[in-house]
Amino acid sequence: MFNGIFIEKDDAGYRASRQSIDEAALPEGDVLVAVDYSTINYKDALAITGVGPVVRRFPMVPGIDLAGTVLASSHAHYRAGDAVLLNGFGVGEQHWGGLAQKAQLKGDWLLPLPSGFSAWQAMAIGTAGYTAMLCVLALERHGVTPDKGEIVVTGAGGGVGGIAILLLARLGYRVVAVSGRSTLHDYLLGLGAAEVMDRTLLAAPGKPLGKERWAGAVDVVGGTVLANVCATTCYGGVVTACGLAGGMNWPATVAPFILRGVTLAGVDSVYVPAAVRQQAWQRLAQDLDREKLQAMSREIALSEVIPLAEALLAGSVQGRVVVDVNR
C-alpha cells in the first residue's frame, strides 16, 4: 500500500481525496518509481478540483511531474537505483501521475535526473520551469536577443512566469512583469524584472494594433491579455504562448501578423521529443539561478495538496510549490 491523491468520478460525483492505494492497482508500465517529490501546477489544480476537463480516465492519480528513484525496471535504459524525472506525456490525465508515493510508468517518458539537480530542485522547476525554458528557447530560435528590446512576461506571479523572469533576466533581457497582484511588486523585482505592470492595462479589450513596445513575450494568460500583447509587439517580434489562465478564447485580429510580421509561437510541454527536453533541462542547469529558485519555492506535504489546488486556481499562490509525497 502507498499514499496518494486519488480522483474518482461516479454517480456520487467528482471528488479528490488522500487515500491509501494498493500497489496492485497501479497501471501498466515498465518502470516502477518510488516518488520523492512532485509539484502542483495549474493543470493539476484543474484536475483535482474538477474545474477543467483534464482527467480523461477514472480513477486517476493526478500530478504531471515527479522525481524519484527506480525500484524495478524492464526498460533497457533504466535499472533499480536510477534517479529519474518526468514531465507531461499525459501523466496525471490519462495515466496515474506523481502525486503519490509510487508510480508505474513507461520508461520512454522518463529522463535521467539532470546532473547537478536534486530531486527537490527538479520539482521546484517542474513543468512550469521547463515550459518557461521552452519559451526562452523559442524566442532565441526566432532571433530575439537582449539588444532587440523588452520582453513582457504575463502571469508573472505564477511558476512559469516567475522562472521565465529568472531566466530572461540572467540572460540579459530587460523584463517587464505583468501581474494582477500589487502585493507581488517587490517579489517580481527581486526575481529580476526591471518593471512591474498592472494586468488591468492589458485585460480590457483593445485595438487591433497598439503602440509598439515588446520585442518578445512569454504569455501564460491567453484571452484578451494575449490579444493585447500581440497588438503591442514590435515589428518582427515574437510572442510565445503557453497558457490559458485568463481563458481559452482569443479576441484578436490578424493585424499584428500581416502588418508587423509578428510571430505567435505556440509552446507545448507535454509531448515534446526527448532531444528537446534534454536541451531544455541542460539550459536550465546552465542558466537558472538556483538561489533565487530556492527563494521562490516552498514545500508542502501530500495532505496539503487538495486545499492548495483551490488557492492556485484563485490566483493566490506565489511562485513554485514542491510536494513531499512521503509526508
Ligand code: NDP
Second form
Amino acid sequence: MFNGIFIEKDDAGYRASRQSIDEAALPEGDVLVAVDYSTINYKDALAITGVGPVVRRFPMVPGIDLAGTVLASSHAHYRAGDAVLLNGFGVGEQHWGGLAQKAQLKGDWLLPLPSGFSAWQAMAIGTAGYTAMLCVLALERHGVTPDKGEIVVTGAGGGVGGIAILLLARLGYRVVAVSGRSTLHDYLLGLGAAEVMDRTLLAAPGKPLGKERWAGAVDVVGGTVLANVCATTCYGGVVTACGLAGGMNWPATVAPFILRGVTLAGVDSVYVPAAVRQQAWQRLAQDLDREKLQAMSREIALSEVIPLAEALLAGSVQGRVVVDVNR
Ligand code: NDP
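Alongside the form predicted alone that was just displayed, please also present the structure of the form predicted in complex with the named molecule.
So here's everything in the complex, that chain up top.
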C-alpha cells in the first residue's frame, strides 16, 4: 500500500481525498518509481477540485510532475536507483500521476534528473518553470533579444509568471510584471521585475490596437488580458501564450498580426518532444537563479494538497509549492 491523492467520480459526485492505495492497482508501465517530491500546478488544482475537465479517467491519482527514484524497470534507459523526472504526457490526467508515494510509468516519458538539480529543486521548477523556459526559448527563437525592448509577464504572482521573471531578468531583459495583487509588489521586484503593473490596466476590453510598448510577452492569463497584450505589442513583437488563468475565451481582433506583424506563439508543455524538453532543462540548469527559486518556493505535505489546490484557484498562492509526498 502507498499514500496518494485519489480522485473519484461516480453517483456520489466528484471528490478528491488522501488515501492508502493498493500497489496492485497501479496502471501499466515499464518503470516503477518511488516518488520523492511532486508539486501543484494550476492544472493539478483544476483536477483536484474538479473545476476544470482535466481528469479523463477515473479513479485518478493527480500530479502532472514528479521527481523520484526508480525502484524497478524493464525499460532500456532506466535501472533501479536512477534519479528521474517527469513532466506532462497526460500523467495526472489520463495515467496515474505524481501526487502519491509510487507511480508506474512509461520509461519514454521520463528524463534523467537533470544534473545540478535536486529532486526538490526539480519540483520547485516543475511544469510551471519548464513552461516558463519554453516561453523564453520561443521568444529567443523569434529573435526577441534584450535590446529589442520590454517583456511583459502576466500572472506574475503565480508559478509560470514568477519563474519567467527570474529567467528573463537574469538574461538581461527589462521585465514588467503584471499582477492583480498589490501586496506582491516587493516580491516581484525581488524576483527581478523592473516594474510592476496592476492587472486592472489590462483587464478591461481595449481597442484593437493600443500604444506600442512590448517587444515580447509571456502570457499565462489569456482572455481580455491577452487581447490587450497583443494590442500593445510593438511592431514585429512576439507574444507567447501558455495559459488560461483569466479565461479560455480570447476577445481579440487580428489587427496586431496584420498591421504590426506581431507573432502569437503558442506554448504547450505536455507533449513537447524529448529533445526540446532536454534543451529546456539544460537552459534551466544554466540560467535559473537557484537561491531565488528557493525563496519563491515552499514545501507542503501530501495532507495539505487539497486545501492548497482550492487556494491556488482562488488566486491566493504565491510562487511555487513543492509537495513532500512522504509526509
Ligand atoms: P498559478 O495559479 O501559480 O498562477 C496563475 C496566476 O494568474 C495567479 O497567481 C494570478 O497572478 C493570475 N490569475 C489568477 N486568476 C486570474 C484571473 N481570473 N484573471 C487574471 N489573472 C489571474 O498557475 P501556474 O503559474 O501554474 O499556471 C498559469 C497558467 O498557465 C494556467 O492557466 C496553466 O494552466 C497554464 N499552464 C499551461 C501550460 C502549458 O503547457 N501550456 C503549462 C503550465 C501552466 P496575479 O495574482 O499575480 O495576477
